[in-house]
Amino acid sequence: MRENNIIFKKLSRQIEDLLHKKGSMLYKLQCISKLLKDEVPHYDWVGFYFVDQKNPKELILGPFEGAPTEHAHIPFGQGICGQVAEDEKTRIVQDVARENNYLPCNIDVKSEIVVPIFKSEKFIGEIDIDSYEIAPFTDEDKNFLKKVANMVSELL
């Protein structure tokens, strides 16, 4: 538990470097996808999703990291990354084989994160987080991402 401390301290700090230099939005949330896929063991496949402008009911994939998905655009309240933007609360899958509204999006995924952005309370977004292996996310997951998501809600 504390290297992962360690790790989620040392990428706030490399994510708020970025936040603050010259580049376009998606090129920072490339970034930031790139940066936490590589740099935490259990993130396989890191991304955001967006609340779709034309149809306010929908997430459209943004900026991410890892195995393509097929999921591009996903209505409110349909698997995991559905249910956040249904519900605005962050979601730990530790099993998804064990979860009835769950999306498959990739064989090898075992657990997933779900974290909504806000901007001006306002629910906009989410990042999504996969692993390959059963139960990896913690507590500190959670709490690393949540001020992720406060940092990328300062982007947009």
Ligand code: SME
Second form
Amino acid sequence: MRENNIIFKKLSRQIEDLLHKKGSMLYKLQCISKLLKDEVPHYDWVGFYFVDQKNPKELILGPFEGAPTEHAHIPFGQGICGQVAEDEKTRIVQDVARENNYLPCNIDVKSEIVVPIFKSEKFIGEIDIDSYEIAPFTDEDKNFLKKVANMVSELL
Ligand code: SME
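The block above covers the form predicted alone; next, return the form predicted in complex with the ligand.
Up next: the whole complex, starting with the chain shown before.
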């Protein structure tokens, strides 16, 4: 897992740099999604969901990289993303086939990690990552993605 840590360190620096460049918030989130998907071998779909301002008990899909998803709106409580919206805690599902409350994106997805994003301690959205591997996620992913969530929250 040493290799992942090297990738995560490099990505943290790249994301930090990106945040200070010119460009809209949506463009930067799109770049971060692409960077994570392209650079981390076990990240196959990377995207952001945000609390819908018009419907605060629903998540709305933001920028993402990977296969299109039908889950552009997710009510709180539904699926992995909706559960994270409810209890505001990071969730790792190492095998989605064993999860009852799960919204399938495509049949290749085997596992998922969802990390909440907070702004001034208020839950505002989340980073959602799908993997085509079973059980690829470790505490290193969790710590790295929490860091990314903190960096991203500066943009919002
Ligand atoms: N699988 C998610 C739905 C979103 S897609 O992964 C993009 C879930 O169960 O909440």
